[in-house]
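The chain below stands alone and is given as structure tokens, in the form predicted on its own.
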Amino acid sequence: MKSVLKAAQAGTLESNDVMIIVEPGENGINLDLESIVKKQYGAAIAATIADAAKALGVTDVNVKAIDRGALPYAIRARMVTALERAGIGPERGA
């Protein structure tokens, strides 16, 4: 398992676009998310944002999306470049 090494953020706040900011976290992937479809997307996209992290053995990452209507295709990328960008290291204490 992997933690997040510093603070780091991918994509833009333009329309059809998400930014993701990470910072090191503990406890989880604790997600704060601002979409302009969040009612009826919200869960997708949370879903979305926590499959990248697992997908890169990242277990504790701070997330904050300001998502303006992505796809999740655009979203996973922006996560998975956030967290290569924040320089994912080995799990503490490993």
Second form
Amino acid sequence: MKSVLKAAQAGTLESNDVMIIVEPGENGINLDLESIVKKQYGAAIAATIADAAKALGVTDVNVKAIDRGALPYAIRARMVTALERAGIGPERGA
Amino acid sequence: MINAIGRDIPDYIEGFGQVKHYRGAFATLPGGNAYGPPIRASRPGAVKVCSGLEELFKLLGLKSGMTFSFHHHLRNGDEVVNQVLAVAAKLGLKDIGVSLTAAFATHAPMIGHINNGVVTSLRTSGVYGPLAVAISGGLLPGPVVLHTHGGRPRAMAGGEHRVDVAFVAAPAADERGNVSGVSGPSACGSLGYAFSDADYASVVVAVTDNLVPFPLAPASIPQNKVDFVVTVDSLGDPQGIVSGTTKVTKDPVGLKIADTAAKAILASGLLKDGFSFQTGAGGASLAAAHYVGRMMREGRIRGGFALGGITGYMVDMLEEGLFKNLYDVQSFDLESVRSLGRNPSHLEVSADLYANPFNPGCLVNDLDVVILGATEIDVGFNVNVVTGSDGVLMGAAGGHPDTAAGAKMTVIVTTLLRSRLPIVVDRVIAATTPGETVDVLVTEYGLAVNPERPELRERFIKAGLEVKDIHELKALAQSIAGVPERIPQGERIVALVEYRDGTIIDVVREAAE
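With the form predicted on its own already on screen, would you show the form predicted together with the partner chain?
Every chain and every other molecule in the complex is listed next, the one we just looked at coming first.
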């Protein structure tokens, strides 16, 4: 289990992108999601973000995501980058 | 009843009445004779000019329950509708029917007039902006009727859609009622959608901010059709009336789609001398025109005519000699406005001549190829252009169903996904153009051909185009984006999609919270 050390962000507010801000948190992965496709893909976006966090061993984090219709791989990449910038390394050790 | 495209439509709809069901693109035929407006007379020396809308309302004794008509050539710059309805509200009129060829964000004040009962019904080819969102939420007492550009003159000629007063936005008018769209501070070019209003309304009023000396010639609408001329300070905001130069897209995905569409046109065998063509003003459509123009130049092909909403790009093609004529029902940009006033081969046409299915010769029937967009297309090739993927009204039927029905080949161009949402779906939310009139779908992942057109499919395969089954494109979209959750819809019907022949092809239900 790894913890987010500091606030960090990745991504942009351009069409088809997502901006993700991560902050240290407790009690699981808490997502605040804003999305133009929330009705159709809200649950899918939440799952993609949670999976990306868990894959890096992160279980407690506060996430703010502003989505402009990003595809799943873009959401995953933005989440991974935000976590790396927050001090979580893939296998580099935090 | 289940209609010819499998939609379950009630036989009777509250706030509308008995429904004539869609039976097929050419299955419903007219009967009887055309409707005529009251016969009017004029004496020498009679004065038509009236110095304000309020004065006109009092002079004519306009009252509650009447239907007023408007046209949308001033697009998002229009203030005429707002000015007229504000006077109606001030004078205490209620229950006004509005017939407006398309409603834009500028028409948001209508929300207040509907809430106050001043306006209680709307016929239009489409709604954009806050008014669209409000109507989707159930603003109107009955459903909005969405018609096609050809369907409106059909309904007027048939006497089904009767107008008490037509308000014609006149960028230039003289005191006798001759009207033109090509000059003045609110110049908008063609006034083609308003011609039927001038033919069938009981009273025809030209509203102008530019009274010019008599005689104004050539006139789009001549003085023998116009009862009154009302002067106002301004028709609207010129910035919202015409765009600057409409440009070909630089987006590589749009260019790839356009390139494929142009190759499909070449492979179809339709691109030869006399070629006739319509395309929209959207980025990819215009880019397709660019590639088609290049192929015409290379093949030394001289086209017959280009039709529809006209852009500067089509004007360039006319002046270069690629087409013999432009038929213009709506001028999209400054260059097309200027050209209409300058090029004798650039002709202003009525919506009736353009697209009315119930006359002996609408121009859409003479189209070889039309390129059109879509907000959604389903595996039966039915196209939605009136709502977004969320079921909220956001676009216009316009000439989409008319040109698709008329053209020898109808090409839909769209990206496979838009903001993650698959555009190719199992079933569109609001079928506007029936699949039997759509031949080809072009996306950045290849094209699909309507199974009813196997000969086209053969030609495309021979030409080396990437032909796919439409189900394959749908599956591909879902594999990239994931399957979207269904948007719940309410029960109440907020919009009727009227096909060009006057039948109801689909309905739009209230957007659920």
